[in-house]
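In structure tokens, one chain follows: the form predicted on its own.
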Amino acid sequence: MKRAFLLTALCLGLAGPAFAAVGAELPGYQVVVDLTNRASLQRGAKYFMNYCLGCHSVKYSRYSRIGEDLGLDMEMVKDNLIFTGQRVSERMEIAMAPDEAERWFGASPPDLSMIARQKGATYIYQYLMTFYADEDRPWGVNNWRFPYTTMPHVLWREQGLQRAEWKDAENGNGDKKKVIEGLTLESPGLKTPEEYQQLVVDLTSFLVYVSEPARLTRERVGTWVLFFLLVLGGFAYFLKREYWQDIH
């Protein structure tokens, strides 16, 4: 019985709406996403429509559903989030043909509907935070989190350009190679580092929301289900004792 109580308490503790994505691989780049922060999600939707939707679809989402969940009426959605003439009831797809995208970028930009569930919020945050200048790359930038990415740094005007700081590191065989030690802002952008960091947090939060729009509802209902099972388990335990007391 004590084990059941401990397990239930652990599940309840993990069911909160705010969560930190795990699996961080870069030092100093961690993010906490709060899906209850509507203002952050609204800003993230704005940034996504302006900077990402031209190449990356979220084809499992509809403009109308996003508007309802984020507290936006349909007129606001049409005036501020739709730039392609689509209807609010349509899915958020792009007009770019995959073969043309592959010819332009070297690879077709993936749909981002499930990127947060596939890679995690920390991956998205780190990827958008760690572009740096690299003249050897076709777009003049590389990425610390995803080396040799084919995506240009579409947010460079906001962040500016970073320079990679390199150091020598040894592998298990004693061989040395150059690895990135950190990134330094070389050319400032339109936003301060703190403002750009908040932009990336907002954009990451929006992609986490898109990956599972019903997450908060699921967690809220799940908490009540766990509470119900806990109460039911208590009744079942005492009922079992009542039935078996004469035998034991």
The other form holds:
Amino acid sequence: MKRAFLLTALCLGLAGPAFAAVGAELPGYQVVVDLTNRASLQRGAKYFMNYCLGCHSVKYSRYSRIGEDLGLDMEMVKDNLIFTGQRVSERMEIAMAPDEAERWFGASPPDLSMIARQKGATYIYQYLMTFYADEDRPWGVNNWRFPYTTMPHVLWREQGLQRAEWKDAENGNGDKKKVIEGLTLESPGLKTPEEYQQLVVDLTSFLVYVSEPARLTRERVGTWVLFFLLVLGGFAYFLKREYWQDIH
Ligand code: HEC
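What does the same protein look like in the form predicted together with ligand HEC, given that the last one was the form predicted on its own?
First the chain shown before, then all remaining chains and molecules of the complex.
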């Protein structure tokens, strides 16, 4: 018991600083992902192919499976989702070599198959919502959720450019430093803030879906399994009563 306690404490102790190193949680930015909303997932898939697949693979997913799960026939998949000249049966890979990517960006764009399971939907949503102008960064932008990220703000035309509002804060040692208080939209993009937010919700939902494609089926089947167990339980109960009634 004591050993288990110590082990847990040790793990938490070790994990704590690792979590702390990732940017702050941003309470003002929350997302609700609804995997039953097919229209949203379809839009998310399309945005992903347009804006993200140039750099990020989703190498465990095939176009055909995505089409099937999201209710698109193969012609629609070919016409609307594949911009890379690949076949529908192929996996969603990218042409860029990892070492080249690293030379261009300083960090290789990760495969996003598991990102939603690894970091959560809220993280992805906050990351895509909180790019802001920063002249000191190579791409002219920084990120509130993931400070000093090497990813450019690929959706800047849609969102426009945000500027950070700073305030003074003190850390535990009494040192003063500047922290971000909020972001304001300085030059609007092609989309209104509401439209842009919806775009990010769609993209986030799509990434949650690809991180576990079976979840759509599992949840549907799961309801039936529970219903079946309930009915079976009822039968079993009456059967038991029937068997035992002569014994008491
Ligand atoms: C021009 C190339 C490029 C494009 C296009 C691009 N990204 Fe990235 N992305 C990167 C790079 C580089 C990184 C690695 C950032 C780092 O580690 O500093 C990254 C990292 C990420 C991460 C992981 C962040 C983390 O915490 O590790 C997510 C999530 C992400 N991108 C989502 C997207 C989405 C969604 C799109 C499409 C809207 C997109 N990216 C388009 C280059 C790109």
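Residue numbers count along the first chain shown, from 1. Because the structure is predicted, anything quoted here is derived from the model rather than measured. Rigid core: the largest C-alpha set superposing within 1.5 Å between the two forms.
J.: Let me make sure I follow: superposing on C-alpha atoms, what angle in degrees does the smaller rigid part rotate through relative to the larger between these two forms?
T.: 16 degrees is the angle the smaller part turns through.
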